[in-house]
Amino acid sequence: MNTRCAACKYLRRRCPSDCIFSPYFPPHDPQRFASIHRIYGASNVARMLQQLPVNQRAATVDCLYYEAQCRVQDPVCGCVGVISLLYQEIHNAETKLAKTKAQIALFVDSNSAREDFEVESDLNVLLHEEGNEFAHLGPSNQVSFGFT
(Lines of atoms letter the chains of each structure in order from A and count residues from 1; the text may use other names and numbers.)
(Lines give C-alpha, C1' and ligand atoms only; values in the text may rest on other atoms or scores of the structure.)
Protein backbone atom coordinates (compact mmCIF):
# COMPACT_ATOMS: atom_id res chain seq x y z
CA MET A 1 0.00 0.00 0.00
CA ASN A 2 1.62 3.19 -1.23
CA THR A 3 0.49 6.34 0.64
CA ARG A 4 0.99 9.68 -0.95
CA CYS A 5 3.20 12.29 0.68
CA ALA A 6 1.67 15.51 1.98
CA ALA A 7 2.90 17.42 -1.09
CA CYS A 8 1.29 15.05 -3.57
CA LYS A 9 -1.94 15.00 -1.53
CA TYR A 10 -1.98 18.79 -1.49
CA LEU A 11 -1.28 18.99 -5.21
CA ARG A 12 -3.82 16.18 -5.87
CA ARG A 13 -1.49 14.04 -7.89
CA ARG A 14 -0.11 10.54 -7.83
CA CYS A 15 3.02 10.17 -5.70
CA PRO A 16 5.77 8.47 -7.73
CA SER A 17 8.26 6.18 -6.00
CA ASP A 18 11.05 8.70 -6.65
CA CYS A 19 9.05 11.73 -5.43
CA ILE A 20 11.39 14.54 -4.41
CA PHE A 21 8.94 15.65 -1.70
CA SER A 22 8.13 12.35 0.04
CA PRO A 23 11.17 12.17 2.37
CA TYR A 24 10.53 15.68 3.68
CA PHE A 25 6.74 15.98 3.70
CA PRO A 26 5.21 12.96 5.45
CA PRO A 27 1.49 12.33 4.92
CA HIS A 28 0.60 13.03 8.56
CA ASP A 29 1.82 16.68 8.39
CA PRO A 30 0.03 18.36 5.45
CA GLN A 31 0.35 21.85 6.99
CA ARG A 32 4.14 21.75 6.53
CA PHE A 33 3.91 21.54 2.74
CA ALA A 34 0.90 23.87 2.57
CA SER A 35 2.88 26.64 4.32
CA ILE A 36 5.90 26.22 2.07
CA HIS A 37 3.75 25.97 -1.07
CA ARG A 38 1.85 29.14 -0.16
CA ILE A 39 5.08 31.17 0.01
CA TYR A 40 7.45 29.49 -2.47
CA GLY A 41 5.37 27.32 -4.79
CA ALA A 42 5.79 23.61 -5.45
CA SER A 43 7.89 23.91 -8.61
CA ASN A 44 10.38 26.32 -6.96
CA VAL A 45 10.76 24.04 -3.93
CA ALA A 46 11.23 20.99 -6.18
CA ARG A 47 13.87 22.85 -8.19
CA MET A 48 15.71 23.93 -5.01
CA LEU A 49 15.70 20.39 -3.63
CA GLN A 50 16.95 18.89 -6.91
CA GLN A 51 19.87 21.33 -7.01
CA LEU A 52 21.01 20.49 -3.47
CA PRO A 53 23.01 17.49 -2.29
CA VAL A 54 20.83 14.91 -0.53
CA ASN A 55 22.48 15.52 2.86
CA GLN A 56 21.40 19.21 2.82
CA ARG A 57 17.80 18.77 1.73
CA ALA A 58 16.23 18.07 5.13
CA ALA A 59 17.82 21.16 6.68
CA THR A 60 16.72 23.22 3.68
CA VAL A 61 13.11 22.06 4.03
CA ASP A 62 13.22 22.89 7.76
CA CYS A 63 14.51 26.39 6.96
CA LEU A 64 11.92 26.91 4.24
CA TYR A 65 9.17 25.85 6.63
CA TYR A 66 10.41 28.21 9.35
CA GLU A 67 10.72 31.10 6.89
CA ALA A 68 7.26 30.38 5.48
CA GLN A 69 5.74 30.34 8.98
CA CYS A 70 7.42 33.66 9.78
CA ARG A 71 6.19 35.14 6.51
CA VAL A 72 2.62 34.02 7.28
CA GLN A 73 2.81 35.57 10.76
CA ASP A 74 4.51 38.78 9.56
CA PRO A 75 3.95 39.32 5.81
CA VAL A 76 6.13 42.43 5.68
CA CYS A 77 9.28 41.38 7.55
CA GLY A 78 9.05 37.59 7.79
CA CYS A 79 11.99 35.97 9.55
CA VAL A 80 14.00 39.19 9.22
CA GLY A 81 11.59 40.70 11.76
CA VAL A 82 12.38 37.88 14.17
CA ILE A 83 16.11 38.35 13.61
CA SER A 84 15.77 42.09 14.23
CA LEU A 85 13.90 41.46 17.47
CA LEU A 86 16.61 39.05 18.60
CA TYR A 87 19.33 41.59 17.77
CA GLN A 88 17.40 44.18 19.78
CA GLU A 89 17.22 41.79 22.74
CA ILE A 90 20.97 41.17 22.48
CA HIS A 91 21.61 44.92 22.38
CA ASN A 92 19.36 45.47 25.43
CA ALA A 93 21.10 42.67 27.33
CA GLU A 94 24.56 44.07 26.46
CA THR A 95 23.46 47.55 27.59
CA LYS A 96 22.10 46.18 30.85
CA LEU A 97 25.31 44.19 31.38
CA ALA A 98 27.45 47.29 30.80
CA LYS A 99 25.36 49.29 33.28
CA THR A 100 25.60 46.50 35.85
CA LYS A 101 29.37 46.27 35.39
CA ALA A 102 29.64 50.04 35.85
CA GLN A 103 27.58 49.86 39.03
CA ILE A 104 29.75 47.03 40.34
CA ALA A 105 32.91 48.99 39.55
CA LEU A 106 31.49 52.05 41.28
CA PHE A 107 30.52 49.96 44.29
CA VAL A 108 33.96 48.31 44.46
CA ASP A 109 35.69 51.70 44.11
CA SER A 110 33.53 53.25 46.83
CA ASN A 111 34.18 50.30 49.14
CA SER A 112 37.88 50.46 48.35
CA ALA A 113 37.94 54.19 49.09
CA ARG A 114 35.94 53.60 52.27
CA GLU A 115 38.36 50.85 53.32
CA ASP A 116 41.35 53.11 52.53
CA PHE A 117 39.75 55.84 54.63
CA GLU A 118 39.07 53.39 57.46
CA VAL A 119 42.67 52.09 57.37
CA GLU A 120 44.02 55.66 57.33
CA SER A 121 41.64 56.60 60.11
CA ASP A 122 42.69 53.58 62.18
CA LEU A 123 46.35 54.41 61.58
CA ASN A 124 45.81 58.01 62.72
CA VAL A 125 44.01 56.79 65.83
CA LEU A 126 46.80 54.31 66.54
CA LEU A 127 49.50 56.96 66.07
CA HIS A 128 47.58 59.41 68.20
CA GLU A 129 47.24 56.80 70.96
CA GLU A 130 50.95 55.96 70.74
CA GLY A 131 51.73 59.66 70.86
CA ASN A 132 49.73 59.94 74.06
CA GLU A 133 51.49 56.89 75.42
CA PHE A 134 54.90 58.54 75.06
CA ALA A 135 53.78 62.05 76.00
CA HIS A 136 54.87 61.56 79.63
CA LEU A 137 58.49 61.00 78.56
CA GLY A 138 59.17 64.55 77.48
CA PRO A 139 61.72 65.77 74.92
CA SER A 140 64.87 64.71 76.78
CA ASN A 141 63.87 61.07 77.07
CA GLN A 142 62.87 60.63 73.41
CA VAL A 143 65.30 58.95 71.07
CA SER A 144 66.95 61.21 68.56
CA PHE A 145 68.01 59.96 65.17
CA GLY A 146 70.20 62.89 64.38
CA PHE A 147 67.70 64.74 62.24
CA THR A 148 67.13 68.29 63.13
Second form
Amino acid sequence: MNTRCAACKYLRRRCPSDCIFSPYFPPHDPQRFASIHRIYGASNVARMLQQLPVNQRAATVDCLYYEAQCRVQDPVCGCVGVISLLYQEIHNAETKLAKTKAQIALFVDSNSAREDFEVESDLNVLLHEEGNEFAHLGPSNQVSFGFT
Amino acid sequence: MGGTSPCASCKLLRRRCAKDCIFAPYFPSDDPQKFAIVHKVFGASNVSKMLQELPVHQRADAVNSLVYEANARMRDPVYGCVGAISYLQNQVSELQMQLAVAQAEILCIQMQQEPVIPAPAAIDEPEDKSFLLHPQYFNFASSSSSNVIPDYSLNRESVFGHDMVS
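Having seen the form predicted on its own, I'd like the form predicted in complex with its partner chain now, please.
What follows is the entire complex, opening with the chain shown before.
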Protein backbone atom coordinates (compact mmCIF):
# COMPACT_ATOMS: atom_id res chain seq x y z
CA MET A 1 0.00 0.00 0.00
CA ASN A 2 1.52 3.33 -1.10
CA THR A 3 1.97 5.99 1.56
CA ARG A 4 0.21 9.23 0.79
CA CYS A 5 2.35 12.35 0.38
CA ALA A 6 2.12 15.05 3.04
CA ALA A 7 -0.12 17.14 0.80
CA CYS A 8 -2.70 14.43 0.19
CA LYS A 9 -2.62 13.48 3.87
CA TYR A 10 -3.28 17.09 4.80
CA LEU A 11 -6.04 17.38 2.19
CA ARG A 12 -7.43 14.01 3.21
CA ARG A 13 -7.56 12.60 -0.25
CA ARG A 14 -6.19 9.72 -2.18
CA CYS A 15 -2.66 10.21 -3.43
CA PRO A 16 -2.58 9.26 -7.11
CA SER A 17 0.55 7.88 -8.73
CA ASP A 18 0.99 11.10 -10.73
CA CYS A 19 0.30 13.40 -7.75
CA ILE A 20 1.94 16.73 -8.54
CA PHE A 21 2.80 17.32 -4.87
CA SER A 22 4.29 14.00 -3.88
CA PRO A 23 7.90 14.54 -5.13
CA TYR A 24 8.17 17.72 -3.06
CA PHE A 25 6.11 16.93 0.05
CA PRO A 26 7.29 13.66 1.53
CA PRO A 27 5.07 12.19 4.26
CA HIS A 28 7.69 12.59 6.99
CA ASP A 29 7.51 16.43 6.81
CA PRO A 30 3.87 17.47 7.20
CA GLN A 31 4.84 20.97 8.36
CA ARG A 32 6.23 21.86 4.95
CA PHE A 33 2.95 21.50 3.12
CA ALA A 34 0.93 22.90 6.02
CA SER A 35 2.92 26.18 5.90
CA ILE A 36 2.64 26.54 2.16
CA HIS A 37 -1.03 25.66 2.15
CA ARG A 38 -1.74 28.22 4.85
CA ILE A 39 -0.30 31.06 2.79
CA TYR A 40 -0.84 30.05 -0.83
CA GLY A 41 -3.51 27.37 -0.86
CA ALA A 42 -3.26 23.96 -2.50
CA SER A 43 -4.82 24.88 -5.83
CA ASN A 44 -2.55 27.91 -6.32
CA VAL A 45 0.53 25.83 -5.59
CA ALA A 46 -0.63 23.06 -7.92
CA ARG A 47 -1.24 25.59 -10.69
CA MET A 48 2.17 27.22 -10.16
CA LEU A 49 3.90 23.84 -10.34
CA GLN A 50 1.98 22.77 -13.43
CA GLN A 51 3.12 25.90 -15.25
CA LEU A 52 6.78 25.09 -14.65
CA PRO A 53 9.08 22.49 -16.17
CA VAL A 54 9.65 19.54 -13.84
CA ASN A 55 13.32 20.38 -13.24
CA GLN A 56 12.37 23.74 -11.71
CA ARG A 57 9.64 22.59 -9.39
CA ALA A 58 11.80 21.50 -6.46
CA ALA A 59 13.49 24.92 -6.28
CA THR A 60 10.10 26.61 -6.55
CA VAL A 61 8.68 24.62 -3.66
CA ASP A 62 11.75 25.39 -1.54
CA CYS A 63 11.30 29.11 -2.19
CA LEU A 64 7.57 28.99 -1.51
CA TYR A 65 8.28 27.23 1.77
CA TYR A 66 10.84 29.86 2.75
CA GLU A 67 8.46 32.70 1.92
CA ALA A 68 5.56 30.99 3.69
CA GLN A 69 7.69 30.55 6.82
CA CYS A 70 8.68 34.23 6.70
CA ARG A 71 5.02 35.18 6.43
CA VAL A 72 4.04 32.92 9.33
CA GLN A 73 6.75 34.44 11.52
CA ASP A 74 6.03 37.99 10.40
CA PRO A 75 2.43 38.26 9.21
CA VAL A 76 2.80 41.95 8.31
CA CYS A 77 6.05 42.04 6.33
CA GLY A 78 6.79 38.43 5.45
CA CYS A 79 10.07 38.08 3.54
CA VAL A 80 9.84 41.73 2.49
CA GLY A 81 11.05 42.48 6.02
CA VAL A 82 14.20 40.48 5.27
CA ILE A 83 14.72 42.43 2.05
CA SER A 84 14.33 45.71 3.88
CA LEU A 85 16.90 44.71 6.49
CA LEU A 86 19.33 43.70 3.76
CA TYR A 87 18.94 47.10 2.07
CA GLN A 88 19.71 48.67 5.43
CA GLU A 89 22.82 46.52 5.84
CA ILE A 90 23.99 47.47 2.37
CA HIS A 91 23.48 51.15 3.11
CA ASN A 92 25.39 50.88 6.43
CA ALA A 93 28.25 48.97 4.82
CA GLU A 94 28.52 51.44 1.93
CA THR A 95 28.63 54.36 4.35
CA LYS A 96 31.35 52.73 6.45
CA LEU A 97 33.32 51.83 3.33
CA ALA A 98 33.16 55.38 2.02
CA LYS A 99 34.34 56.75 5.39
CA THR A 100 37.18 54.25 5.57
CA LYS A 101 38.32 55.02 2.03
CA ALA A 102 38.23 58.73 2.82
CA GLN A 103 40.44 58.07 5.86
CA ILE A 104 42.89 56.14 3.72
CA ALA A 105 43.00 58.98 1.19
CA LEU A 106 43.68 61.41 4.02
CA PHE A 107 46.57 59.30 5.30
CA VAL A 108 48.03 58.96 1.83
CA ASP A 109 47.74 62.70 1.18
CA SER A 110 49.33 63.66 4.48
CA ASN A 111 52.15 61.17 3.90
CA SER A 112 52.96 62.47 0.45
CA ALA A 113 52.73 66.09 1.67
CA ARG A 114 55.17 65.25 4.47
CA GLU A 115 57.55 63.54 2.02
CA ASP A 116 57.39 66.55 -0.32
CA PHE A 117 58.12 68.83 2.60
CA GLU A 118 61.07 66.70 3.70
CA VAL A 119 62.49 66.57 0.18
CA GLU A 120 62.10 70.33 -0.14
CA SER A 121 63.78 70.89 3.24
CA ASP A 122 66.71 68.73 2.19
CA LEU A 123 67.03 70.64 -1.05
CA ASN A 124 66.91 73.98 0.78
CA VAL A 125 69.66 72.83 3.08
CA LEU A 126 71.69 71.69 0.11
CA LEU A 127 71.12 74.95 -1.73
CA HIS A 128 72.04 76.96 1.32
CA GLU A 129 75.26 75.02 1.78
CA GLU A 130 76.23 75.29 -1.87
CA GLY A 131 75.18 78.94 -1.91
CA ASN A 132 77.59 79.64 0.91
CA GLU A 133 80.29 77.93 -1.06
CA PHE A 134 79.78 80.39 -3.91
CA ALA A 135 78.89 83.37 -1.77
CA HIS A 136 82.13 85.10 -2.67
CA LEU A 137 81.00 85.18 -6.29
CA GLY A 138 78.72 87.95 -7.53
CA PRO A 139 75.12 87.21 -8.42
CA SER A 140 75.98 86.94 -12.13
CA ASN A 141 78.48 84.21 -11.39
CA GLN A 142 76.28 82.10 -9.27
CA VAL A 143 75.23 78.90 -10.90
CA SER A 144 71.59 78.66 -11.51
CA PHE A 145 70.26 75.54 -10.05
CA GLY A 146 67.22 75.70 -12.16
CA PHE A 147 64.74 75.79 -9.32
CA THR A 148 62.04 78.29 -9.51
CA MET B 1 -28.97 57.94 -5.51
CA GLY B 2 -26.02 56.01 -6.73
CA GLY B 3 -24.18 53.38 -4.74
CA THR B 4 -20.44 53.50 -4.19
CA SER B 5 -18.32 51.76 -6.79
CA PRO B 6 -17.26 48.22 -5.81
CA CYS B 7 -13.63 47.80 -4.84
CA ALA B 8 -11.21 46.11 -7.23
CA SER B 9 -11.52 42.81 -5.33
CA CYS B 10 -15.28 42.61 -5.50
CA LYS B 11 -15.19 43.64 -9.16
CA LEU B 12 -12.82 40.81 -9.95
CA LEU B 13 -14.71 38.34 -7.79
CA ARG B 14 -17.98 39.59 -9.25
CA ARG B 15 -19.73 40.04 -5.98
CA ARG B 16 -21.46 42.77 -4.11
CA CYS B 17 -19.06 45.06 -2.31
CA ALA B 18 -20.30 45.24 1.26
CA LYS B 19 -19.88 48.36 3.36
CA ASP B 20 -17.47 46.52 5.63
CA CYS B 21 -15.65 44.76 2.79
CA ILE B 22 -12.25 43.80 4.17
CA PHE B 23 -10.54 44.46 0.85
CA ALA B 24 -12.07 47.84 -0.02
CA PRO B 25 -9.65 50.10 1.93
CA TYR B 26 -6.63 48.49 0.28
CA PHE B 27 -7.76 47.63 -3.23
CA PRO B 28 -9.40 50.71 -4.73
CA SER B 29 -11.33 50.26 -7.97
CA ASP B 30 -8.92 52.45 -9.92
CA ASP B 31 -6.11 49.88 -9.54
CA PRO B 32 -7.50 46.50 -10.59
CA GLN B 33 -4.07 45.06 -11.31
CA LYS B 34 -3.06 45.25 -7.64
CA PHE B 35 -5.72 42.81 -6.47
CA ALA B 36 -5.47 40.68 -9.59
CA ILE B 37 -1.86 39.85 -8.94
CA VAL B 38 -2.35 39.17 -5.23
CA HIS B 39 -5.34 36.96 -6.01
CA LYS B 40 -3.36 35.04 -8.61
CA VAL B 41 -0.54 34.18 -6.20
CA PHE B 42 -2.24 33.93 -2.81
CA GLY B 43 -5.93 33.62 -3.53
CA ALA B 44 -8.66 35.92 -2.27
CA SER B 45 -9.71 33.74 0.66
CA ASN B 46 -6.12 33.42 1.94
CA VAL B 47 -5.62 37.18 1.70
CA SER B 48 -8.91 37.76 3.50
CA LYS B 49 -7.88 35.33 6.26
CA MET B 50 -4.47 36.98 6.65
CA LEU B 51 -6.02 40.45 6.91
CA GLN B 52 -8.63 39.31 9.40
CA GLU B 53 -5.88 37.99 11.68
CA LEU B 54 -4.19 41.39 11.79
CA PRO B 55 -5.15 44.57 13.65
CA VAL B 56 -6.54 47.21 11.30
CA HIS B 57 -3.53 49.54 11.57
CA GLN B 58 -1.21 46.81 10.21
CA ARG B 59 -3.30 45.75 7.26
CA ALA B 60 -2.09 48.37 4.80
CA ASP B 61 1.53 47.32 5.35
CA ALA B 62 0.57 43.68 5.04
CA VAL B 63 -1.19 44.33 1.73
CA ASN B 64 1.82 46.24 0.42
CA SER B 65 4.16 43.40 1.27
CA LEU B 66 1.80 40.84 -0.28
CA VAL B 67 1.66 42.91 -3.47
CA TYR B 68 5.45 43.11 -3.51
CA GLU B 69 5.82 39.36 -3.04
CA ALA B 70 3.19 38.61 -5.67
CA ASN B 71 4.94 40.88 -8.17
CA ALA B 72 8.26 39.20 -7.43
CA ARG B 73 6.68 35.79 -7.94
CA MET B 74 5.17 36.86 -11.27
CA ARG B 75 8.52 38.20 -12.48
CA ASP B 76 10.36 35.09 -11.31
CA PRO B 77 7.99 32.11 -10.98
CA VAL B 78 10.74 29.88 -9.58
CA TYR B 79 12.59 32.01 -7.01
CA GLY B 80 10.23 34.93 -6.37
CA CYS B 81 11.46 37.10 -3.50
CA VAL B 82 14.12 34.58 -2.56
CA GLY B 83 15.99 35.56 -5.72
CA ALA B 84 16.13 39.16 -4.54
CA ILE B 85 17.20 38.08 -1.04
CA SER B 86 19.99 35.95 -2.45
CA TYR B 87 21.22 38.79 -4.65
CA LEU B 88 21.20 41.28 -1.78
CA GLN B 89 22.99 38.86 0.56
CA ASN B 90 25.76 38.55 -2.01
CA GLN B 91 26.03 42.33 -2.15
CA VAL B 92 26.30 42.50 1.63
CA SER B 93 29.08 39.88 1.65
CA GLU B 94 30.96 41.70 -1.07
CA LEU B 95 30.75 45.03 0.76
CA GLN B 96 31.81 43.47 4.06
CA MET B 97 34.85 42.01 2.34
CA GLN B 98 35.78 45.38 0.83
CA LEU B 99 35.30 46.99 4.22
CA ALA B 100 37.57 44.44 5.91
CA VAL B 101 40.28 45.06 3.29
CA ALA B 102 40.00 48.83 3.71
CA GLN B 103 40.14 48.57 7.50
CA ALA B 104 43.22 46.35 7.29
CA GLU B 105 44.81 48.94 5.04
CA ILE B 106 44.16 51.64 7.63
CA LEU B 107 45.74 49.50 10.32
CA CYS B 108 48.83 49.03 8.16
CA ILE B 109 49.09 52.75 7.53
CA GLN B 110 48.67 53.51 11.21
CA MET B 111 51.34 51.01 12.15
CA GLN B 112 53.73 52.47 9.59
CA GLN B 113 53.16 55.89 11.05
CA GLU B 114 54.03 54.79 14.56
CA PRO B 115 56.64 57.20 15.94
CA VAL B 116 60.05 55.65 15.31
CA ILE B 117 62.06 55.41 18.50
CA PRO B 118 65.37 56.96 17.51
CA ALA B 119 68.26 54.57 17.89
CA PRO B 120 70.66 55.87 20.51
CA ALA B 121 74.10 57.00 19.28
CA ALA B 122 75.91 53.70 19.02
CA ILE B 123 79.72 54.21 18.87
CA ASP B 124 80.49 56.46 21.81
CA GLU B 125 78.00 54.98 24.22
CA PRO B 126 79.04 52.51 26.84
CA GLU B 127 78.35 48.86 26.29
CA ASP B 128 75.20 48.92 28.39
CA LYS B 129 72.41 47.55 26.23
CA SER B 130 69.76 47.42 28.91
CA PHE B 131 67.80 50.20 27.15
CA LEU B 132 66.80 47.62 24.52
CA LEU B 133 64.64 45.97 27.13
CA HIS B 134 62.69 49.18 27.71
CA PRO B 135 58.94 48.60 27.29
CA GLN B 136 58.60 51.32 24.68
CA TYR B 137 60.39 49.15 22.14
CA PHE B 138 57.56 46.63 22.38
CA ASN B 139 54.65 49.04 22.56
CA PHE B 140 52.44 48.66 19.52
CA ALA B 141 49.60 51.14 19.73
CA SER B 142 46.28 49.41 19.50
CA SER B 143 43.96 51.05 17.06
CA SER B 144 40.28 50.41 17.43
CA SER B 145 38.82 49.10 14.24
CA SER B 146 35.14 49.35 13.73
CA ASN B 147 33.16 46.16 13.78
CA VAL B 148 32.90 44.80 10.24
CA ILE B 149 29.66 43.01 11.01
CA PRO B 150 26.89 45.56 10.85
CA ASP B 151 24.25 45.38 13.45
CA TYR B 152 20.70 46.29 12.72
CA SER B 153 17.47 46.38 14.55
CA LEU B 154 14.18 45.25 13.14
CA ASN B 155 12.27 48.35 12.25
CA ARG B 156 8.89 47.81 10.67
CA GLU B 157 8.45 51.50 9.95
CA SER B 158 11.34 51.35 7.55
CA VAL B 159 10.02 48.33 5.64
CA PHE B 160 8.55 50.30 2.80
CA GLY B 161 10.94 53.23 2.96
CA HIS B 162 13.36 51.82 0.40
CA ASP B 163 13.15 51.34 -3.30
CA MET B 164 12.33 47.76 -3.91
CA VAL B 165 14.44 45.74 -6.23
CA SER B 166 12.89 45.46 -9.66
